[in-house]
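Heads up, the chain below is alone and in the form predicted alone; it's given as structure tokens.
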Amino acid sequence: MQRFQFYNPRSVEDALNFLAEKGERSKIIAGGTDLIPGLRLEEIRPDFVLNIPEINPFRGIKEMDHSFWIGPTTTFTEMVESNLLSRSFPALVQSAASVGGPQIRNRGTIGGNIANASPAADVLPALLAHGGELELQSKRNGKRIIPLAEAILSPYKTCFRSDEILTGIILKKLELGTRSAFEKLGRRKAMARARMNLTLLLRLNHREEVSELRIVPGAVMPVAKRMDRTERMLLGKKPEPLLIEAASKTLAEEMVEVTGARWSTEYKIPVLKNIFKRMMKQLLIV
């Protein structure tokens, strides 16, 4: 492995001071499940590595009046075991439970998953479906909050500045009656990189019409995004089987519009359509 200086900050202020001076030559390590392999293969060559897991304010899950806050060094295991998240954001918990195996979930963090910005990240699509926002902090500019949808610029690239740390993930509370689900397709059941995943968030009104719908596929596009055209197709209408069938076709078309036709498109189209229809059926009978 290459040589670099490893720095353990004593506090948030200490970490921000370090990045203000050395941020452009540094990488931040939280769980290390993505960074360490990159260092070993010398795909990443920083002069400094800033170790943040021991900074207590960066860890934990808190409920506030209108939202929840998740610390960036909160592990996937801690998310899965959180009653707060299980009660309010089941799809997010399902996505966290699908990450790697127990060793990866015990070490990997939500902040690292976001900052790595992998197209195959399991948690990112679920966070997007829940309207996640990111709290970033630097010594020079203080705090800023941005939508997660604007933070991922391209595969493995975010809009984070070199002197910034991701200090929190914010999820607004969902309206009563909102249902959500997550499903992942991999080559095998455990320790598998996602070939495809899908997050759905659904709410019906008193007339059984769709009043809220968010559809976010993952691992099928360079950057996960909501499928706006498919969502609009169902909004304000009763989700009858024929409409869901038509929406599944539109969903596949939206995916191909982004990715173009590839060798994998032939299998991805029917698989995405079938996963979408199955998940819609599950949410409608909850």
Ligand SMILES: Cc1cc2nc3c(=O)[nH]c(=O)nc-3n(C[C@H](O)[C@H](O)[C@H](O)COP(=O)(O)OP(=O)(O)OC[C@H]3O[C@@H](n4cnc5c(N)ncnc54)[C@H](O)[C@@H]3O)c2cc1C
Contents of the next structure:
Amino acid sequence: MQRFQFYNPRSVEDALNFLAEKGERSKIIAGGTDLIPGLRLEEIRPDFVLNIPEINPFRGIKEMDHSFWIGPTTTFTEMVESNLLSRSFPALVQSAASVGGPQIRNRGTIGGNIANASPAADVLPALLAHGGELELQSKRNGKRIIPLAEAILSPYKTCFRSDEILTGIILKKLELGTRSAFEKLGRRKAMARARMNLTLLLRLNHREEVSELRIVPGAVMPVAKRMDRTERMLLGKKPEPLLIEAASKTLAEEMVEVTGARWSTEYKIPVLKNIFKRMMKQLLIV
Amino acid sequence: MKKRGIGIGCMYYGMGYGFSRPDVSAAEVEICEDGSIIVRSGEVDYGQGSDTIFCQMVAEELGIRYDTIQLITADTFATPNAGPTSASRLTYVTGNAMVKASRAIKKTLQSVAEEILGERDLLFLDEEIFSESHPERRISFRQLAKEGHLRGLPMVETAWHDITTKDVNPETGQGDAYSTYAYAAQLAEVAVDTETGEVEVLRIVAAADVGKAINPSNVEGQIEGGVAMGLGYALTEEIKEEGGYLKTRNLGEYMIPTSMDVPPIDPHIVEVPVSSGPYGAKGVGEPALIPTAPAILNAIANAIGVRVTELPANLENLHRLIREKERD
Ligand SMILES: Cc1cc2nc3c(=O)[nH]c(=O)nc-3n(C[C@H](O)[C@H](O)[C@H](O)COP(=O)(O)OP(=O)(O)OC[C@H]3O[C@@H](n4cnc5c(N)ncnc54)[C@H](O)[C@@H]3O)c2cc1C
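Alongside the form predicted alone that was just displayed, please also present the structure of the form predicted together with the ligand.
What follows is the whole complex; the chain from before opens it.
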């Protein structure tokens, strides 16, 4: 193990002061489930490691008038056990439940999943589908709020500045009648990196037409994003089987436009289509 | 769509090395003055439970409790060679050496007991040695051990067991290559997701002929462990290599099944004693694993009519076969 100084801040202010001074040479540690392997493999060589799970204002889940606030060091286990989240964002909770195994879920945090920006992350794409926003804080600039969709620049790279901490995740409440689903495909039933995951949010109007649709596949593109062309195809229309079939083709095309054809596309194209159709069918039965 | 299927896999397996390759094992049994026992053997118990069953064997022969035995194993400085823990051979080969060494030392003890008790029809049971016809004539094992030492008799015996076979005829390939064979059969029930290529193994029923189960729960453990390994071999485990370099470099990438992936396993112990084995026993290590992959692949074929001829039958490989079948 390499050598570094471990700093345990006593407060938010303490942590922000520390980063203002030493941010460039520091790494934040939350659950450590990504950071520790990175240190072991010497992919990163920080001089300082800043420990944030003991900062109380970074924990917990709060309900506001029109939104929810989730603390960055909230663990996946805490998300799964939260009645508040399970009621309001079932697909998000499913994504948290799909992470690794019990040990990883007990340590790994929602903030770490975002900040690590892995292309294979499970919770990050689900949050994207839910229109998540990030609250970032630094000593120099105070607080800023940005959409999650703008935060991930490339694999493992975020727009966070070196003196900033992700201090909260904000999710607007979903409109009544919004249905959601998450599915993960892995090589085994636990401790498996996603081969692919898919989050869908769907709402129909009183005429049974699609009034809202969000489609975010994960682990198939360098950076997960909403598939807007496919979403638009279905918006305002009745989701008939033929239309869903056509939309599934567009969805696969949208993916290939980003990734190009690789050895794995031969598998990913039909399977993404299949999972999409299957999940749409399930959401429409509800 | 999820489709279900059932498949069978069967195997027979030659115990030990066969084909005239040297296959020997040694064990040493020493009786201490206080009646406790020290057993030395180069055998390695890396989890399969051989230490336990060797203590059981020595205890069975000497009529003592098996927790009075101290086992010293796998130390080239202190233990006689038992050969490798491989080829499912320890119970069968080293087990015989254990029984032989125990019987040799029992003979010495028996002569001492005959002299002391003045009886010849002696039984060694529950830490005591007594006459069948006059059960009141008895001596404790502990006392007998002490008497042996007082008389200056050899209280340590080494035995060497050799199962090396003749080679087969080099021209015809005919002959009996192995000292004995193990047999096993397994049934697998699977659900195949035709949309993703995902295979879920729902249940495995596994029968193994072990000759004699020296320790039945040990055998069940071996069967269950073997099935888990066979499942990984069939569905997920893969070592990727590129230009001579390993691309699969750690267990995060080499997908062994987790406890969530292993289905309910229903083990059946079949006992057809083999005269050349200790108490009729033979090995079960590899026989527990070998039928699993064929049973799973046959179940996949039964479910979706696709024959897998290359392992692992993972998501991509199986889905490619499914697509090829749809195209035809
Ligand atoms: C065996 C194993 C299995 C796994 N399985 C999965 C899986 O199935 N799905 C999945 O998505 N992930 C998986 N992961 C990855 C990992 O568990 C998740 O990405 C987790 O969310 C990381 O959170 P953490 O708190 O452990 O992050 P850490 O390792 O503490 O940090 C990760 C990165 O984020 C930064 N960071 C953390 N918190 C903040 C913050 N508040 N502000 C700014 N930067 C911050 C750190 O500096 C670091 O660069 C697995 C990891 C392991 C080891």
